[in-house]
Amino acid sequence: MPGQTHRVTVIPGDGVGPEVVRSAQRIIAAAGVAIDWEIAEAGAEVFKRGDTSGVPQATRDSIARTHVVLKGPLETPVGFGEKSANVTLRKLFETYANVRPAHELPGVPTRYAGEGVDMIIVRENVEDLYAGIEHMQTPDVAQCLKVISRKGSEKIIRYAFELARREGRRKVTCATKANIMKLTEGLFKRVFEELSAEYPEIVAEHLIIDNVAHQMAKNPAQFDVVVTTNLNGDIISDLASGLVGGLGFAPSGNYGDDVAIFEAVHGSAPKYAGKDVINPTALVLSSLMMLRHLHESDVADRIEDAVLVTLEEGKAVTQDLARQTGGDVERAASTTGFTDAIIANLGRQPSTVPPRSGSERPSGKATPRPHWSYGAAVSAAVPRTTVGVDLFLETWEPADAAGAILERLAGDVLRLEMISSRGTMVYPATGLAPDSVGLLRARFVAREDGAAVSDAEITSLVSRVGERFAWTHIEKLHVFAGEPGYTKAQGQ
């Protein structure tokens, strides 16, 4: 509350991060608010002695007391080495709600100046692809799952709802690939549509998520609240702020339950590192997230105030801004005069834009009254059979082969229904020959159309089959209350 001090864990991070979040803490004590900073660290450096989750346990400690967070970008390898410390961090607190902001800023130029760009993504944050479950199927094939639940769904389809209806917008749009993720992608557009009856003053729309795409590049000033799954918020994400100067200009707050973690969106920009250049914007719209978060709305504003006045007069302009204005980067001003500029700004109004007072945006609450009833009895009384199982086979072998082999095996109560080859099927022979990656799906399924399969039977199977072929993967087939639980292959 005003007038109280603050308890937040800060995590300096890498690269960059330490320059950009000192530029924030002094702000905020400019600004007037008290915090009791405690300092622990993630990232790089976790890694580089040993600790595989990059995320030690006395930071987990720190931010289990303190509930709020503000972090630099922490380094990710791309390609090898560990998982995310930064998806780490947010699935460890169950930060579900990313919520991104994403609006016109005065003397940033866009393409789009003047067109009332002003959106907010809300990205499911722990769920999707970013479950990080993968495997090497063959040395030549890997898999990711891609996890998407209902309660997961109804969370942040929920939480996208409530942000709109506090701050008095018109529209939420969901953006999927359910077009051709029928399950995953589609179980996440299903609950949309059933939560939308409960919110009648907002306009409920789905998108396919290219299209969300194709129209945020078209005509930006259409979109209010879009609510998504992980992997597709992150891609429309950084392509909304593009559209507003820049990841320079990318604010973010991670909301769960308990805790909340508020970090810029850039990256750690190691070949800037130490050299006092790089534009704090981000971090430091991400700590007025914070503070409304922390029930500092009236400081965040007038902070706010502050870095919209310092943008607009552009006397003190940062190096990558001084790029898109054509003006002199060798004159440009550092991270530190930057920061100055804001300091100094404080208490002032901008003139070209309305002042923020009173916003709560984007969220001034983390939790959106959860509606959801879930749990082993609930899903034990949803009508289920299993009806087949999907193996898949380690083999380079031509499925026409292969798929007479395994006629004889399926034995006196499975047969062989399919197989296919990443997703498209290679027998029955279609009269066309996909190309072969050395993995085969083979999906058996009850002689008796409808019949169930028990374990045992599958197992015997699996035994059979494994005698001739090396298998890497089983999934049952099931039958939720009449409805398939599993795809057709391509071709089927």
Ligand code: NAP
Given for the second form:
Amino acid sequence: MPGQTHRVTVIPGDGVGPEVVRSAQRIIAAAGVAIDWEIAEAGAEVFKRGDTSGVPQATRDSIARTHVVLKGPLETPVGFGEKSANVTLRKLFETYANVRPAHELPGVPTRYAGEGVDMIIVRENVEDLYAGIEHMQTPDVAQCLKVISRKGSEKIIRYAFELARREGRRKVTCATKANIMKLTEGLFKRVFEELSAEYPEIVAEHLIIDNVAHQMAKNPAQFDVVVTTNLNGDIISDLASGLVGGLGFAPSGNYGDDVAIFEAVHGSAPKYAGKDVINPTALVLSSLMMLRHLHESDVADRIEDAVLVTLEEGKAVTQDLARQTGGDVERAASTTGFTDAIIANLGRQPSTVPPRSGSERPSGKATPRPHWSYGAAVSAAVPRTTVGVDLFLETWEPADAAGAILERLAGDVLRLEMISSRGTMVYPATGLAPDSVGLLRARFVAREDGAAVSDAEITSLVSRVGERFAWTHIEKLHVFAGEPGYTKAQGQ
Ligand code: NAP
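Since we've got the form predicted alone here, give me the form predicted together with the named molecule too.
Below, the chain from earlier opens the complete complex, with every other chain and molecule after it.
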């Protein structure tokens, strides 16, 4: 509630983190919001102490208590731990929505100044290739699983539509690579199309992600809310930041149902650490998203206005901006000086930016809907048949030689349908010879067209083939409600 004392976990972080976090804390205090900060640690020093997660239990406990985090950037030092503490934090607390607004700022020159760039990228934050499920299939072939679920897609897409509705936005663009990854990115696109029917007042469009990159460079003002999968979102949200002034100005919020984590998009910028020169705007704008989440929208608006006045007047300019504008870098404002200027400008209104109502500014979490189209009962009701199996084999043998052997090993119930190398069919021969990398996929299906294949038949096949080839993993081929749950090989 506005006016109360809020409890927030603050993680100063690594490199320039403590300086930018301190700047935001000073401005919030000067604006009169009472926050009881629980200081917690994560990142480089934690890894170095031998905690391979980078996020100590005391920090997890604090976040579980406060539900709100203001966080500086965290480093994963090379040689300590293997997972990023940032990603660990997002996943531990299931902050599934990464929200990155990118809008034009006064006094920050860009190629697009005056075009009215004002978009919000809503990036799925816990699935996709960032699930981090990677395996070396052979000593020389690496694989990363791209995990996209209906539940994860529905949560983030509904979040994006609810955000658009709450903030009076007119359009939501879904950005995928569904034309190539028909099952993973395709599922995301299908869920988007299904849910868009519930938001008739919002224009819903789908664009292929590469076209989104192209359109953003050409005419960024056409975008309003963009919702996308994790890797796509990681890339285009940095692109969007670049359109409006770069990392020094790019805020973000990670929202879950219980916890929200607010941080700048940039990293620890180690070369500037401790020098009092870094631009704190990104973290200050992130802290405004936090204040709105805490229902302190009026104060957030006041601080935002003070930031805009400071940028607009250009009396206190940090080094990065001085460099961009051809200004005097030697006389640029320090982090502390820039913070002081924002504090001094509290209560003033920017003259070049039209006033916006609090509800039009990024904030808060979506209202969960009672009827989800996922869950155990829904899944169980989908009719399914296992119609075959893909067996991945470590072998450098030519496909025709391997094929002849696998035809014999297939047995009476199954037949070898095809072999592929990196997704391209190489058996039966197509007349083309894609490069071999020492990993083949052999697809076996029932000899009787479309017949079900039992687990016992699959297990028996695996042990027969395993006597001749080193197999690395298997994938069952399912048909769900009449739809194949697997794709064909290229050229099949
Ligand atoms: P970075 O720390 O974001 O810095 C890259 C460059 O961006 C800086 O050298 C600087 O450019 C510019 N920059 C960053 N923050 C700025 C700011 N506030 N104001 C003005 N300019 C700013 O990226 P990095 O060097 O690739 O990563 C360093 C460490 O941070 C790595 O360990 C990485 O893993 C970590 N990281 C953490 C997070 C996070 O916690 N969410 C995010 C990204 C990276 P110039 O050199 O041109 O001045």
